[in-house]
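Next comes just one chain, in structure tokens: the form predicted alone.
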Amino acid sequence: MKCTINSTCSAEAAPGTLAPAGEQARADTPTQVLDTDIVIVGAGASGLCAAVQAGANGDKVLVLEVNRFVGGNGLMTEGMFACGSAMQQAEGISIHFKDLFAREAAFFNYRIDATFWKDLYDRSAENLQWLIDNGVPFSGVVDCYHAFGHIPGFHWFAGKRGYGFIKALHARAVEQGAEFLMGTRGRKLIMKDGAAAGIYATQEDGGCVEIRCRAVILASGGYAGNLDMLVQRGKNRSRIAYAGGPGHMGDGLNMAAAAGARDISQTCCFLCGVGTKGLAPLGDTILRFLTCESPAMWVNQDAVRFAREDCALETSGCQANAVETQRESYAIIDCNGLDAVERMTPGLKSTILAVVAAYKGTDIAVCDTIEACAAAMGLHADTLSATLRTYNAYCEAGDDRAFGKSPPYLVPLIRAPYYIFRHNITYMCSIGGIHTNTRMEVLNQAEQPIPGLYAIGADSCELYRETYTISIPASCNANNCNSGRTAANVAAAYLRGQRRGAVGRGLKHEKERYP
């Protein structure tokens, strides 16, 4: 039977729902049969490139697709990291491997294996031209990201930027023979000696679909859509929002497990931030600015602070890391902070207060009196009360003799009405957490390589370890486009070493690229 592309299957299509399991099917129960060459699970930024180089190489592919639109959190990126391309080189712009790595391995202590980061820095410039010469549009500005990187080594998407950045890609790999089964999700591995040999996947209808293949790539996105993956990894259920785009189930990390592959998710990442839930996407990134960058106070469960509240100021992904050592935690601010933040950002004050005023949930509450804030949150009024005293003096005096905040950061609150927010984890998407080499090719539990099954983008991404730093912007990104390439191109070394009944020895090109 030939796989068509679904009417919906575009960049175009808007995003809807997590499509059904199919659970009423068994999944191994097949009630139709598929052949090609590589099957590659998700159709988000990773895939799509792995899709568009195994066209190049000649491999028949096929995509299978949770949704009924392609890109997944690729369509909210918004550029690429690269060194040495020739936007970098008109700008008279150098980075050196070393200063590119030397804060990364000193941040987590050199518990980061620099191969990966090598062959991306290695590869970005080859990896970012061959992205312009897919039809992806970029701006031609080349910066550090706002405040958040260190490296200028970030090009901006050009237009409408990750829908642009998805949008060239599907067509090109559709261009190219890639076909696509959209609302189809990859349930198991066929294992046969050893080597991956298929995949089982459910469809909308409840239908289930065998894809015998002779490799598969998973690139699901990771599985911070999935509520139970979370606690089972030690996420506090109570606090948890999700705002990654849909279908990030982790698919791909159990399907490998399933097969023997290593899961090393426990040491892995989110990007993630800390905000309020019930607030939309607007809220959210406000109330992220006023409880991490700005003139509140960080109080816990026990209504005492245990943070910088600027901590974020150096390394985006703090915020969370110090938010989730407390069992429960709040942001306060009053008028006097609010001001403050309008002398840092005109007109966010206003949007703050229109947000708060509309917000109908139980996180946020807004007092006459500090008593009043410990009552509305089950605080203990005294403590609170003193805290905040303590706190007020070292705002005064321009000093914080506790944590360290940065003086723009310390602006007594001192007058109402005061504001109280409740902290929550803010998840886009999990970041890592199936095992590979530099090759992508799956390890199992005795560092071997799975044959035939490979992992990329966010679910197999071993850049980092417990947090997304954000340091190198668009690091991420940038592995998305080089695992995925990755991938294809050593996969059709595996094909053609199946061919000719030599498993493993591959194409020439192949051998020098990926000794």
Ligand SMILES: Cc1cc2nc3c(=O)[nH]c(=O)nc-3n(C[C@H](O)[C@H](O)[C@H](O)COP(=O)(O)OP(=O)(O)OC[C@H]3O[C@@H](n4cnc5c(N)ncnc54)[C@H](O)[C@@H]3O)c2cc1C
Second form
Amino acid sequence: MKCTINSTCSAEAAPGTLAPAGEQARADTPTQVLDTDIVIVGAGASGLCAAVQAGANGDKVLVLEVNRFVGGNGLMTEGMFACGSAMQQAEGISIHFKDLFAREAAFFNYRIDATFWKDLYDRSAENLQWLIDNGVPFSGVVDCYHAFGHIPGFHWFAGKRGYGFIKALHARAVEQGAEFLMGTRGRKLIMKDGAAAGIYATQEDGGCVEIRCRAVILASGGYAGNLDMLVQRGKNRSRIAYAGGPGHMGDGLNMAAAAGARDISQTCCFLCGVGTKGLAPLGDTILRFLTCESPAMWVNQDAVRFAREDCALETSGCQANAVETQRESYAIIDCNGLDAVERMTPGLKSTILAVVAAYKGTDIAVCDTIEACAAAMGLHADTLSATLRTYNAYCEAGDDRAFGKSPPYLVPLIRAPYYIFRHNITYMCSIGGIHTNTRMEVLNQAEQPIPGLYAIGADSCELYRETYTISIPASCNANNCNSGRTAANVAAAYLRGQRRGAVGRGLKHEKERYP
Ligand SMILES: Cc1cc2nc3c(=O)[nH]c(=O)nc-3n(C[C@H](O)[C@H](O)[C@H](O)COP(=O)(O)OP(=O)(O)OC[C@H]3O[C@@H](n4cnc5c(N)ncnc54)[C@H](O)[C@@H]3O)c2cc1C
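Can I have the other form now, the form predicted together with the named molecule, not the form predicted alone?
What follows is the whole complex; the chain from before opens it.
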């Protein structure tokens, strides 16, 4: 296919703002018509894996990307999970499936589908090697990913960022003949006799393209950038902050739902954390030291404690879960607490103080008394004082009898000034929403596959439920690769009418599993 669209297909381009991609255009009045085998919506981590696999299978691939750069949030990923890789073997690391899954199953009360995890586990080493064979550079370091993971399966990318991962896959996809339409937003699926038969896409200049195809793979990276979709799913609008890349507006989920797919996003999770609006310069550090592994005390809108403040030690997503149980919440720390933070991470205290000093807003206050903290945030002063007295007594005793916060973080709040931070929740990406089977076929309300329609990566991930457990670190990226390759392979078999023997490289494995 000769693409006539003026496209910028470079992983070199710096992430910018969301391209408007023809907001004004009617989504179904095309000014040009294109034709291909497989359309992939989104050139991020999962979409590029699908594109490379589809190209290797000999299929004609067209990738739509709403931004002017490829990679999506994949650019910000740091590594990928695998079990049984050559790197792990070299270090004598061996992980059994039961050890990996048992903890996740217990965490989710068995509300996760083991077949997705088994599939991921079984293929992870081969998928990692496939990335290496396609030029993705890894650092050679395998670990648990800081203190977050419980399994030594995090394979760090070279440079600890996904740039090389994206660049290599993009180059490979182009080399194999994939076409990329940049600044082009997939908007509406074309369905024919109940099967996906194409897609309408809008462009930055307002034009609309109709692309006819026989399979569509949705890889749009979720909906965390769409405030309305978050609110529709029960999130508190006043506490939402977004920290993912541009272009994550939920188009995959919305298009799939319009085509009859089952939307299970209410049961799925987010990569998210607790923070305070305006403290972005501290990034993860502020999330971690002021809100979870920290000497701070948390109170809610009624000035009472509601959780052990170090609940992220279970898994980091727990902190946002706990905070979401309350209408409002706050972290309070004093000078002694900041000194304790400094002992844990030298240099951090001065960074926090510099950021707080530069902060201009209403979500942080620095006060001489705890009563002044209450006044600054509209809390009941007597209740807050009483809460603090009880908390300090627990700290002195080294025993948090209310919630069981770990002793190292039990530092009494007694030395002014006091710092009070209003909690917000920072969403980085949604994980899951479009219901699929392990073949990545999108399922309708009756749990039947919608022919020719696939969903991968963050659009469809079914590994977790309400919490993104980083316990199996970088399992999300492992799923991006696995689901992308699987969808490409299953789509290839679908395109060939599952004819015996008429399959390309990479399909053997799928045929063995799905004869
Ligand atoms: C900051 C950050 C760090 C992360 N780090 C890790 C990590 O280290 N390990 C890990 O396992 N997971 C990590 N994740 C989670 C997850 O693996 C990533 O979000 C990953 O990028 C998901 O891949 P994806 O293909 O689903 O989405 P993305 O990589 O975000 O790609 C989606 C692409 O679709 C495009 N798009 C959206 N809508 C349309 C449309 N309508 N038409 C055309 N294009 C569209 C987007 O612009 C984007 O380029 C991280 C997430 C974030 C936000």
